[in-house]
Amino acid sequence: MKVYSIHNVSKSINGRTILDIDHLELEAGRIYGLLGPNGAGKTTLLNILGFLDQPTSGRLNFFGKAVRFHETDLLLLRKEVVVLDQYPVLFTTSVYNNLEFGLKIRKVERAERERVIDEVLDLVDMASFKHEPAHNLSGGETQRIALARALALSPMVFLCDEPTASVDIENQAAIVALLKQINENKKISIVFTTHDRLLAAGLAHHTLVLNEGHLVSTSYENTFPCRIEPEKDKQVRCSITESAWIFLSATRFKSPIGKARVFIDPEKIELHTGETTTGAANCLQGKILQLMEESGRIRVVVTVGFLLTVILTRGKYNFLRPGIGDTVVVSIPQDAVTLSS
């Protein structure tokens, strides 16, 4: 079962087009990170899977159903679906009356409102704050607040804006959890917006990426601002942080010297358990954060002093069976290879 199908949706903005999406069907019951650089459209996106916001043309359907942006449809829809901000807003009472406001809105009975109160707060390990003010909660138990107040409305998906982006170490890990676990007990599909790859890789079954409101290739991670300066034997060096960089052809680049953007296709790039390779050059060596299963692939997130994706093929992956921890070496093949200015 498909909880959105989205076809042609596009949004302009004072005739500047912010968001442009052929086509687009997530799965009932399933988790979606959607990573993307700032300005790449993923609030908009966000805000019109929430109902919130009106494309300026397409059709967006829900469960199967297409969506018609009049008001008494949206207040219908938007009982099915919670957006959760990235700095959530609480009122300035106790924790109960912020989760039962919702509730009393849906004419809950009072007895009802208790138990589901008492069994989310639980849930998100909240329940000592029952009667807490609620203005006096830290960011990471607003966030979990916010979480447990959505809870109780019983939606069918929940979108979250940077879930984890305003919280400290300990925090983001709970909410992950959480996440994990209500997607799981209670089947509620999730999408959310993040900058962290690591965070989508580990959260998300599937990721999206948007640029300039188009829906790109996963690959797209492989993107990095680099500085390109020139080198001996007509070579340039392509910096991508003060302790990595790789050496590319002069002849074969022809970015100008200074600030550059760099691809480096996943698919290319060759990785070599053990400490050292020979022969291969641009050789960056790191360690495995990620390993994740995606359409019959291996994508592999390695530290090489930023942080690189290199997509394996089953074979290759059972051949060197590669481990998270293990240390490894990428070698990068000039072919692998895209500058921009």
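Nothing here was measured: the structure is a model prediction, and the numbers come from that model. Numbering follows the first chain given and starts at 1. For the two forms, the rigid core is made up of the largest set of C-alpha atoms that agree within 1.5 Å on superposition. First, how it differs from the form predicted together with the partner chain.
Annotation for Thr313: C-alpha shift of 2 angstroms or more between these two forms, rigid core superposed.
With the core held fixed between these two forms, Gly41 has its Cα displaced by under 2 Å.
With the core superposed, Lys79 shows a C-alpha displacement below 2 Å between these two forms.
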Second form
Amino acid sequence: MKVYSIHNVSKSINGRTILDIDHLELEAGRIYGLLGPNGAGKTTLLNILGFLDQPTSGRLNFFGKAVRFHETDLLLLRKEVVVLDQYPVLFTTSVYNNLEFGLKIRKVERAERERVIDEVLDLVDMASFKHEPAHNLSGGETQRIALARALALSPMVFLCDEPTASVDIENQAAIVALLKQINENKKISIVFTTHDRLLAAGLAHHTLVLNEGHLVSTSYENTFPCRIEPEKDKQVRCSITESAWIFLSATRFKSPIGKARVFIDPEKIELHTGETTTGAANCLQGKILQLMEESGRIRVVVTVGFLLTVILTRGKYNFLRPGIGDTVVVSIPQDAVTLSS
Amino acid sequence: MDIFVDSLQSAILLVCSLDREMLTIVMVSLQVSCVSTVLAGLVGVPTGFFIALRRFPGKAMLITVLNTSLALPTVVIGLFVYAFISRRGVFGPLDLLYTQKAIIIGQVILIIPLVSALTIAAISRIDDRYRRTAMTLGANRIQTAKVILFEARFGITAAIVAAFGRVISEIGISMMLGGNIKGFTRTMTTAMALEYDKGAFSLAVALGIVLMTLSFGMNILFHFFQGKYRT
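Output the structure of the form predicted together with the partner chain; the preceding block shows the form predicted on its own.
Once more the chain from above appears, this time first in line as the rest of the complex follows.
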């Protein structure tokens, strides 16, 4: 069962397109991690999925039904979906009144409200805070009460904007455990945005990557500001830092001289263990900082004057067997590079 | 210096003995100011709320006009209202001139811009996340508006307190439209001006003490409630 189907949805503000998704389907009962840099359109997508914002164009289906962005329809839809803000706010009243707000709107009986509030407060392990003034809570406690306030409404979908970004490690672990628990026990579909690949890999069943408003299949990483300078032999030099650069064919890359952005496809980068280069062009030497399994592939972060992500197949990884701290050489072929101004 | 000390002594005596004339004046002042403040609140708060949350052409201009009208002299409003309610005015037949109603009309016109402007400021300060949180929890437009009003309650209360302070201490409108009629339209400020003209300071100082105490009391009350919700 598809909870959301998106077809050609775009969102523009002042003529600038900030979100443009051709096609996306999200299955019910699953957890989706939405990765992407700042300004990628993650929050915009979340607000559209939460029926808080209207797309400029395109079609959005919710459980198979086309969504009409009319206030009366949206009111009904919003009762099935809750968006949790990155920095949630609690109304300046008691914790109890905060939790009661959505239940009262849904005309839940008083006794039932009382039962649900006790249940969700137990779930977030904050039963003793029931009658505390909400404005006295810490950041982590606020996040947990906001989570409880959303859970009290038993939504079909729960959309969290950076759920662990603004809390300490202890609260992070509690929130991640809670999200897993409600997905497993209550079958609530969850979509969360994050910058944290580890969190996405650990919590999400599926990871989606947004970059500049588009869904991309590869990592959003490896995009760097650079400076393009002319070189001899019909080449240009693309300097990412003062000491790290790659040479590109001037005929292939017709980027103007000066400041630009370079994207290096992590799946096309070649990794060589040891300190010897293969003689290929654009070889940079560095050390492995991080290794991570991600959807059956291995993500390797190498420091080569800047942090470069390389994605290896499991077969390639088994062959090379790189270890953290190992000195490696990465070679960047021309077809791995995309320049933009 | 002696005249001040003497006046102060007899003023304190007047206040302590709850002088009948003084009480009547205080009651008229409170009655007129309270009604004006309530009416201006009923108009000014929704107006400010609407202006703060809606986008429409000329919004910035409207806010500028509202802010400018905060400095409107009371005598100008007095003159303006007089032109309408005097015997030769459009509303002359209603016989409003030199009544408490006339003072109330003038005072409402005086403080509607104040209440509106301060409400706009109070609502604009409320984080947009409150609106979005209410919406995502299922609130309709009215319920969302209630949440925003609730979050802005201290700012709006401050607007009402400021408006009350403005009307209870104004003199131009009360004098021009009320006529300073003893026991009927004589307010604290008009009585103080009259007593000053007569050179009798006791009642003037006594009324001054009451006026200051009222303002002080309202502010203390306001800060007490505000303090309860401050971290």
